[in-house]
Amino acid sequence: MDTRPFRSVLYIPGSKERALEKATGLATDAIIFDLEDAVAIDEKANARTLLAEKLCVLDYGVRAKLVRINALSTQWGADDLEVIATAKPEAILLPKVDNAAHIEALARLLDARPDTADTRIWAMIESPLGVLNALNIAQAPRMAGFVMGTNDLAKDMGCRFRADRLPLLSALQLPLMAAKAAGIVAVDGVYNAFKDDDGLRAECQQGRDMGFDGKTLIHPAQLDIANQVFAPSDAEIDLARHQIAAFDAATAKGEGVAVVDGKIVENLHIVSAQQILAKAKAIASVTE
């Protein structure tokens, strides 16, 4: 699994040169170069070759950078890819991911290309049977990573809009252990009102307590919200901290638990405390 950090992944249109450019200095964990809904169908052809210049020349450090194509089965997606292929993309994020086959298929044509020989596969989970279908999409070839499409889940679902997001919640937590059981990581979908900070912030919260790595944002404003929830705490660390002394000083003494705050601290325990001390980390050493 990708050990940087994917607080916020934030999409941005590869049509739009100056987004492109103002992209590189956003503190964002990964951005989505979206040549799929973002763009228009006569400025599709312009997009990919706009994006494919950048890419070869921009700079985003140590953000990762995924591009959304079109789906293979469209008439654009097959060009995407070609001329995409050339900038040597670090992942493909297929939208319309129904099943593990459309997975294969793309890898496939990464293989059959030496520019692409190290690109990933994310996939867009989307649609009810992509959802059915997450493990083995999860366990196919290249495969890296899973972003949730709430939006569209939502409407062939045909579910109505809560705050607390109860009719999508078996749609969510399916194809999240789907990517956790293959190790592969997961972002939540996107919140719609970028001006709604509070609503965003309840979103993230909910998205983090399931087990979501970050979450997929639609405008820069977000961007400090997602950041900030999908990090862990003063608090949290402090404790991982704790916890893992506690543990040494009790193996030490021949003790298989030990005790902090009242609490019984075992060896899962300190697993999941040393996660979060090397998330930490991993933020830490993109901010810097």
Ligand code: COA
Given for the second form:
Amino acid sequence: MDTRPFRSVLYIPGSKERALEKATGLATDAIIFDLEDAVAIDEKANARTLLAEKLCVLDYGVRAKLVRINALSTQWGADDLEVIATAKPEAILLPKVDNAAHIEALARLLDARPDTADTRIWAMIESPLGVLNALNIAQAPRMAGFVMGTNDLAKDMGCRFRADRLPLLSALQLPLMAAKAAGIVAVDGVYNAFKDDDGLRAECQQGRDMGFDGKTLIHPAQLDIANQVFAPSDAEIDLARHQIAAFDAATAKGEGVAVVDGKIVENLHIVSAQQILAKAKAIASVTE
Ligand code: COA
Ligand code: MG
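For comparison with the form predicted on its own, please write out the form predicted together with this ligand.
Shown next: the complete complex, the earlier chain at its head.
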């Protein structure tokens, strides 16, 4: 499991030079450099060379760098990989992944090149088949994370937009469970109305409560909310410290459980408490 935070994962169209440059100073935990849906067909070729060039010269610091190529079944996928591999991206994000064979095919191409020996694979889960095959996909070679493609999913499901996302809940939870079972990262889909802060906050909170590591974003104005919602709060950090101290004291007395704020604290709560502190530490290490 990647121990870095993935609270905020910002899409940047590979064709937008200004946005590519701007992102070196944005408070985003990870960036998805996009060659797929955010790039018009006429711009595909220029975008991939521009992006490869920028990735070689710009310094994105600790931010995780993913490149979303076009699917290998399209006319652009193979060329995207060829050009982007020279910039040694840490991960390729493959769109429209329906089954593990899609990942295995990409893994074979990466295996065949010396410059991609360490490149990980992330998968867009954005089709009913992808959702239903999520566990096999999560366990495929080089896999490191899932990105939920909620716009494509809603299209394929024929479901309506609702603020509570009830029509999408199973489609979000199945891949999330698969990601947890395989020990890979999972980030939630985008919130399209990028000027609606309240709506974004509510959707971030819902994704966080479900167990997502963070949210994919389309505009820098969305960063602060995602970074805040997906970080442990001061109260959660305090409680985690109290739980660990109380449990240590109980164990020292030969007892297996402790009580904090009128609630039982067992070994499993200590695991969660330690995860909260580890996450807070990981966030501090990228923001200092
Ligand atoms: N990443 C980095 N910088 C971005 C950005 C992004 N995703 N979106 C906008 N910016 C920058 C702009 O370059 C601009 O910078 P400047 O002020 O230094 O010139 C600034 O943020 C303000 O941009 P704004 O004018 O508010 O946005 P816009 O109207 O130009 O673009 C979108 C709005 C939605 C088209 C644009 O944000 C975008 O392309 N988002 C990504 C879409 C995407 O990748 N979709 C695929 C996955 S769903
Ligand atoms: Mg998509």
